[in-house]
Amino acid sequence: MTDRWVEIQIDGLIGPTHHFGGLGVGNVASQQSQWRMSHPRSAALEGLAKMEQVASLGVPQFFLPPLIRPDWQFLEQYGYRGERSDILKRCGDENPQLLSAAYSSSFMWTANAATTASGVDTRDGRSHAVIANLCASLHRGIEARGRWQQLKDWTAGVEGIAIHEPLESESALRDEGAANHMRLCDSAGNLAGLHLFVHEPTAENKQVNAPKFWSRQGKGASERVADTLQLPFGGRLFLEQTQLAIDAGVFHNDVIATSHRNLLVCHEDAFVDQQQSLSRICDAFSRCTGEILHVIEVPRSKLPLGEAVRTYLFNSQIVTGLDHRMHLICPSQCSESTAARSLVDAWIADPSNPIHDVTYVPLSESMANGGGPACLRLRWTLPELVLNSRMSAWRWTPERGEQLRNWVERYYVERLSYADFQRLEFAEQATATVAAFPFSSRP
């Protein structure tokens, strides 16, 4: 269809009912906030202005609209049925968590969306989507259909694309979607790429002890996701995350490893036999691409894993600009840490380093909940005849930005406690906001 090829970011816009369930398996960040009052307003205008950060620099930046929550079909499955108002308060004093998993705008993290592939690395030329089944977490598994629907409809009659629907929610196959993947290509970004999965170690990895946070993403569904989106062996790896870095509060791989074109950067307790895999890594890369790989690997000893779990510096996010330079944009915790800073000081002024510049952007709100610039974006390569084609109804430009800020201005509450759950006027306002959304639901 076409020989060049896009990256694109597509962010999901954090949703009127953000707030701090404590809900994440093995997010430190999340539990730590538990029940504090939260601010949807101020969380959805740093997203907005993540993404504006991302477009300024001419990189294609798409959005998603938020999910209704609460879920009342999901509130009902659980046996909560009648007046709505007694719904509320029925659940809430009966079951705070169940309640909380209602009203999550936990969909805010869109690299946990899916698990992309770009036409250009498939074998049968299309490119693909897996829709994660997330069922590792309550308040995320009722993500799953309703992101399938909103990229179903998103991606309808844009020629070589296909979306799968989610990966059976059984404990074999949760699945995280991108969150646990990354794609390596050449540097020009137009050859076929290398996936790395990343998933569960294996039982003789883990401690001998019993663990104290499971893996959120098992090996079958890695490799049932890498069938699906029609990868050739050579073009797939498999890696083991270690018990070490899950233990330590490292829940998804990019909060421990992350990547962009032919530069993977990662923590030194990222992988099971670290040094093997990254020989294993840099050999497949090479056989794919005919490229040396860019490695860095940060050692415990600048960066201790507590330090890159609380700063989120590996999720931050590379991209590639107008300008063919690599940029790193950070959350803001991580120009206030001397270990991270010192860390990014070091690679931009590295002139063999390709990172080129680097810009720390406040996300307070989602970083509490352990979600950083990485978090809240799914990247996908597709053809630059996308950019054209009706997904571009929601993609970023300044004017459509202007909208979105005006509409959460005026629909979103500033300030949020977890009272406000067990009031049908707030359950009401926030089904409103969503459907006073400035862009048609189906672009």
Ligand code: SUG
Contents of the next structure:
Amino acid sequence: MTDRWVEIQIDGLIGPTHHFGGLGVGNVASQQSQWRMSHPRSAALEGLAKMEQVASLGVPQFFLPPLIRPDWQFLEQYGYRGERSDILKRCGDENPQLLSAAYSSSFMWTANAATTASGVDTRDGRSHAVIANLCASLHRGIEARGRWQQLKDWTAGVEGIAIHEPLESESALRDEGAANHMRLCDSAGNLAGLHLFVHEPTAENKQVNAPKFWSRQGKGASERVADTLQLPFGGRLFLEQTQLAIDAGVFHNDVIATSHRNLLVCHEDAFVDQQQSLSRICDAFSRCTGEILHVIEVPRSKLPLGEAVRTYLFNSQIVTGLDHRMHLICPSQCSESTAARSLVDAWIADPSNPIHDVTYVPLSESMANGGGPACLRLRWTLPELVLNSRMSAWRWTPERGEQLRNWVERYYVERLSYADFQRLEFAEQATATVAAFPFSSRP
Ligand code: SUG
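Form predicted alone already given; the form predicted together with the ligand follows:
Now the complete complex, all chains and molecules, led by this one.
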């Protein structure tokens, strides 16, 4: 095996049934957008443009095909059997949220698909991924089976990779994957990393008597995932989300904190006992890497929690390009916010800050469902040799990008409203669109 490690970005393609079901638990944008007309074609094209931007920096960019929707098996589990046209009619009339869940394109937020660790970090030297059970919500729980199969097929036979099944779908083990996980490592990106797991506040840290929203990440889940990833005890830390942030709409840690290599960016209200948490992180990081962690802590006086949630500044992607510099990929909402924009401008102007430049990307359709640039991708640090394995079948190249764009333009509908879900013709078209994915669905 090689000793060169690369962080790859894996985006799940936005599906042809992308819509606004108002299904996101504790997710303010999703709730506010409920039943708005959606635009699957432009949503998917925005996702592709973001991947193209990342790939143009020389970052290895991969993609996963959409999962097939509607999920007939799911509808059957809820008692909807018989003629498909009747199922759509009955379920749509009786239980619109269930039909919306069966059609959900929420698999597009690939940061929630799994939690990953690199072989350089783990006790057995293999690179692991634990598929998230996403059992905190009905529409997301149905992703796990499809993604597990897809990642198994994609990595089959690739040496040194292990894909693990999701944890049991029990409330205490509710797991939302890498959205609640950050990996820090040395500035060159080649040494063992420190893994931060962020989960629900414990009872004494709930801070308020009647929490508005429920955390979607169980403490037990984070601990089990860290074990399954084979992380040594010195390579893992557990942190608690604040109830204050959860109640303000921070339904995942990646809405309030992010990291890349030796850089940690977080809001003042990200973690319980923030100062103590930050010192624990800095100490563990130094022990792990022999380097000093670069921390950017954003005070609420500069960016109130509500503005952090509205702009998704912390959901920016930070990547190292071929030029060995850090680039920030920010949602365009940040460029329109005085507070967020001033912070980004100051980071870039500061020569001691590792972030070199910024690109603002429009993701209006995904953002209206609470998904920014970082939600759309899963990171995995893997041996460089992997880039030439069978996994390269789903690697972004300019030619494949063109094929994906043509496919989206040809098959995806421009506008979609709830009434379409009850039409068998639309259900069949959505399935046919995924079947027409321009590359092998099992590489
Ligand atoms: O789980 N939205 C997703 C957004 C996930 C964002 N991911 C990260 N932060 N990593 C969610 O709440 C909305 C779907 C709808 O309402 O139709 C939704 O599921």
